[in-house]
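Next up: a single chain in structure tokens, the form predicted on its own.
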Amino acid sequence: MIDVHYWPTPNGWKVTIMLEECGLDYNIVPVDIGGGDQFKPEFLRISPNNRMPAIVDPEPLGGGDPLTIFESGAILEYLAEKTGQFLPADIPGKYRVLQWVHWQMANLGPMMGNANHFKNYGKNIADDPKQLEYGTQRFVGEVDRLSGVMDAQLSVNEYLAGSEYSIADMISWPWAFLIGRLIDESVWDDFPNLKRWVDQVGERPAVYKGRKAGADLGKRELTEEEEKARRELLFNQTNDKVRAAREEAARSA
């Protein structure tokens, strides 16, 4: 059984959706990112970038010792190769998919994360709301542009990488279905092909189950002091703050 070091966020959902689609047994190991679990030495030995998700496969492809993998794109590519599913075997088809996987990792996820930070979380941190204006405009505008990229691609393809559902769709959907919530629900009127795909993928039973995995984690209502500490932990990370944990993880590796 694969251990999934996980918290219910878009990046976490990518992996649980893939595991559900592949029919693989998995065990959720909670990583409370608001409580600092991502800085614990035992987690840093698995994910040195102190980010979830990460997996540990005790029966890896090719055999040998348990395999640890961090970064959601690498995890999905590995699971696709292990199971022979959702990644074409032919070279042109494989790279049609992988280019969209890398596009999501470099573009859609980071831009939406930054847009959400400036538009929603930033107002709880910044002393002067005007400090947020440029960042909000920059990143929300980039999300709008990327939505157009997907809409154009989906105007001539059923799925992001062509006619077949693939890891390109699984890695992009957990962020894409939140675009209306991030910008405004009326934005879907500008991207009908993207909305068709979001709804179509969202109707898959495995996508629903993966999206709901660990849904009860982190539902405890925080006090104002706890919420302030959580924001400080999530958004004010520096090398100095995590250096000691990384060094301890390296020593005990």
Ligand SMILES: N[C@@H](CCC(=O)N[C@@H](CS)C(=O)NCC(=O)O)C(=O)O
Given for the second form:
Amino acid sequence: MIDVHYWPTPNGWKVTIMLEECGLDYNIVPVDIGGGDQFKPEFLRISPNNRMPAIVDPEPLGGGDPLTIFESGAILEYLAEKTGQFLPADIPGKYRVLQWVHWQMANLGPMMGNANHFKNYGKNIADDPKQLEYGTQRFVGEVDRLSGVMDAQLSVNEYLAGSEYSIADMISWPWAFLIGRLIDESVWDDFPNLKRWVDQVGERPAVYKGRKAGADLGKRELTEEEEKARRELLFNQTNDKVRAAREEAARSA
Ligand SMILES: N[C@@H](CCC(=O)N[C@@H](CS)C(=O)NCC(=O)O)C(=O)O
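The structure above corresponds to the form predicted on its own; please provide the structure of the form predicted together with the named molecule.
Shown next: the complete complex, the earlier chain at its head.
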């Protein structure tokens, strides 16, 4: 059974949604990113960038030793290849999907993450709120632009990569459905085609189940001290700070 190293966030949901869509059995291995699990040597050996999600497949496509994969885009592409689902086999169809998968990984995910950081999390970190203004404007602006890119594509296509539901939709939906929450719910008025797709994909039973996977993890209310430690851990990562964990992972490999 595939192990999913996971915490319930948009990047984690991409993988549980795909596993649900493919009907594959999986076992959730919690990675409490607020508690520092991403720096444990056993996790860093699977995911050297100290980010979840990651998977371990004990029965990999092509045989051989258990296969470990980090980066949600690579994981979805692998699961699509393994099951022969949600990624066309023909070259034009395959790259019609993969260009949107890479688009999400390089654009929508990082820009929304940064917009959320400057607009929401930053309030508890920056001493002067003015420090946040340019970052908020830059990244919320990018999210608005990217919403327009999806809206235009979805005005002439049922799904992001054309007429068929694919891993391009599964990888984009967990971020896209949060756009209203991030910017303002009125933003959907500007992007009716995107809203149509968000609702349509959201109604798929596998999408619902994937998003609910491990929903109870991280529900515990943190004390002020714990919240402060969590912010320091998540938002103040320099090479110096993570080097020791990485070296320990290499030593104990
Ligand atoms: N490009 C990566 C991004 C993964 C990512 O940013 N994961 C976050 C949670 S959504 C994480 O593990 N954060 C831990 C940390 O910042 O130390 C992917 O799509 O897999």
